[in-house]
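Let's start with one chain on its own, the form predicted alone, as structure tokens.
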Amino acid sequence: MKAKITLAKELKIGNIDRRIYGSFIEHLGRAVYGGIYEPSHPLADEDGFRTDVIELVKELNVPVVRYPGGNFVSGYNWEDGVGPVEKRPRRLDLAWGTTEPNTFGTNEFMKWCKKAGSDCMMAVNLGTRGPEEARNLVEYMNHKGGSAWSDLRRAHGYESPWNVKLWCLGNEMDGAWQMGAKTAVEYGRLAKETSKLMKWTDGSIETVLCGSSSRNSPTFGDWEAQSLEIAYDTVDYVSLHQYYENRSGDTASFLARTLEMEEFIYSVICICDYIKAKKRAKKTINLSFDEWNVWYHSDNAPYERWSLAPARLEDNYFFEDALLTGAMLITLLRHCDRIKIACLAQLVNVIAPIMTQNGGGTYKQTIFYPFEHLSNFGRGAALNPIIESPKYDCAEFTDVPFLESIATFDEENEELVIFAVNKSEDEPIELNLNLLDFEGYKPFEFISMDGFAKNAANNFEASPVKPHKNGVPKADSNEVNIHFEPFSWNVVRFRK
């Protein structure tokens, strides 16, 4: 089938904030213990960090990592995870029914971030705690010295402040599963006062207000409007969380979920702008899509309650999951004028692109590769391509384009990149790409993932699902014809 993309520099959506390629580490399953931290591993460094994992995180080029939760944070006492390790208490984690030894905590995570080349997006506990504990943590992390909490950090061996700039005001506080769940009004008041005290402690930080736990939540819409109206003046972002699944085996509907994601993003933008108009405010609230992924392969895996770091939520991703991951990233970039932060949840072992064996090796999941491509090549500004594509109907959606695509333009490095998913399981796309004002730009690299069964996956024994390079398409003046294989992820890079 034939499709066409017309592209021009003036079709700019917005500049891409690098934090849109963020991820997430929670004290859940083997994300921390056995994931990023395993002192007994042969490849562990002097801090107990797995260097093989750090190298894979560097390949993903993750600019910011959200920590320490997630549901975990709503019962977390941050003081338990600082100071001499031998004096730290073991706690029962009610969020996930496990035991938290606190041998890895805030300072360890900050050291890991530096080694991994990432910044920290720190979450504070607004479930069982409140403004006082949150502002104390900001003082501990960011104040230079000469105060009780900053001097405690120095006594713990960290003379210089960590200067964490991005802070989450709790997590999914509308959910009944959340420790200390709140109504929208209760949460709005708490978030307002917490953010106020945190910013009084350090005026350079930004804060993220919790949105609904998902678009499917019964609180959605009212929660955002009510809590944001209360806290608008003291916060900078509203969070979005969403996971997609294919339990029914309906691949066509599964790959069309980005239409639903599009509506979700648009709805939250509308709510933010409605409150802005209602308050006659000058400030615009942007979005933090700080939990997103495919998640459905491992929900009910058994584990021993109160055990330490049991294997939990270790989805083994299929090839079709990689295609939706790429399409979701494309959707995020389509709204980069308002989405400034996003976090693939999570990073290691728990619904993650990176998998590890305790004491053993690693492998890259299928979803690793689209994220790697966007994070490394999707720089500069996002351009909105004019797409002419055949469409299909499926059980849950109508008029779904077979071709999903976005372009990024890095003017400084003179690089244009086209990212595209062909959602058809059996037909290739013959794409005619028309570059209106990219004189002299020629394709120099064409990467794709294709030719795999939709349920193909990688594992510790073999990792067949990975990208490969193709012959570079020929350019005729300002037109390029590109062949996209059926059911494929594609990256075409151009330089002047």
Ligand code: AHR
The other form holds:
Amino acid sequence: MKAKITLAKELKIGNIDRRIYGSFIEHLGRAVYGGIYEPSHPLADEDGFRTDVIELVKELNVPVVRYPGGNFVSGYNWEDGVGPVEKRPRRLDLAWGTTEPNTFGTNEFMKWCKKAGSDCMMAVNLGTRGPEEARNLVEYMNHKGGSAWSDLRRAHGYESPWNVKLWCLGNEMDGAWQMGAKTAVEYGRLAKETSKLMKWTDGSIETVLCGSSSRNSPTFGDWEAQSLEIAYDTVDYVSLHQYYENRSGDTASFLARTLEMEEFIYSVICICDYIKAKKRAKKTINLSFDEWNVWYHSDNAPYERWSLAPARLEDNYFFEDALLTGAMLITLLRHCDRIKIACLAQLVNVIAPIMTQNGGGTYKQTIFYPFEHLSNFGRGAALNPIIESPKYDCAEFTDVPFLESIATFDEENEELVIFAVNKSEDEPIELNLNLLDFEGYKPFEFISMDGFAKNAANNFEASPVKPHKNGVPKADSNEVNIHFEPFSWNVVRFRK
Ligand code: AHR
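Please show me the structure of the same protein in the form predicted in complex with the ligand, now that we have looked at it in the form predicted alone.
Below is the whole assembly, all chains and molecules, this chain first.
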């Protein structure tokens, strides 16, 4: 089938905030223990961090990592995870039914972030705790010294403040599964006061209000409007969370989920701007899509209750999941004028692009690659391509374009990149690309993932699902014809 993309520099959506390529580490399953931290591993460094994992995180080039949860944070006492390790208590984590040894805590995570080249996006507990504990944590983390909490940090061996800039006001507080779940009004009041105290402690921080736990949440819409109406003046972002699944094996509908994701994003932007209008506010609230991924493969995997770091949520991703992951990233970039932060949930072992064996090796999941490509090459500004693509109907959607695509233009390095998914399971796309005002730009690299069964996956024994390089398409003045294989992920890079 034929498709056309027209691109021009003035079709700019916005500058890409690098934090849109963020991720997430929760005290859940083997994300921390056996994932990023395993002191007994032969490749562990002097801090117990797995250096093989750090190398893979660096390949993904993750600018910011959300921590320590997730559902976990809603029962977490941050004080349990600082100070001498031998004095730290073991606690029952009610979120995931496991025992938390607290041998890894906030300072260890900050050290790990430095080694991985990431910033921290810290969440505070607004489930079982409140403003007091949250502002104490800001003081512990960010105040230089001369106060009880900052001096405690120094006594713990960390002289300099960590200066964490980005803070989540709880997690999914609308969900019945959340410790200390709240109504929108209860949460709005709590978030407002907590954010106020945290910002009085350090005026340079930014805070994220919890939006709904997903678009499917029964209170979605009202939750955002009611809590924002109360907390608007003291917060900077509202969060979105969404996971997709393909339980029915309906791949066409699965890959079309980005249409739904787009509706979700539009709705949240509208709600933010509605409250802005009501308040005659100058400030605009932006979006933090701080949990997104495919999640369903590992459902019902057994584990031993109250054990330490059992395998939980260890989805083994299919090739089709990589295509949706790429399409979801494209969707995020299409809204980069309002989405400033996004976190692939999660990073290691738990619904993650990186998998590890305790005491053993690692492998890259299928979803590793689209993320790696976007995070490394999708820089500068996002451009909105004018796309003419054949469309399909499926069980759950109509008029789904087979071709999903975005372009990024990095003016500084004079690099233009097209990212594209061909959602057709059996037809290639013959793309005619018209680069209106990109005179002299020629393709120099063309990377694809294609030719795999939709349920092809990688594992510790073999990792067949990975990208390959194609021959570089020929450019004729400003026109380039590119062949996208059926059911494929594609990256085409251009330079002058
Ligand atoms: O990422 C796994 C879980 O999904 C998180 O703990 C929670 O916030 C969400 O429901």
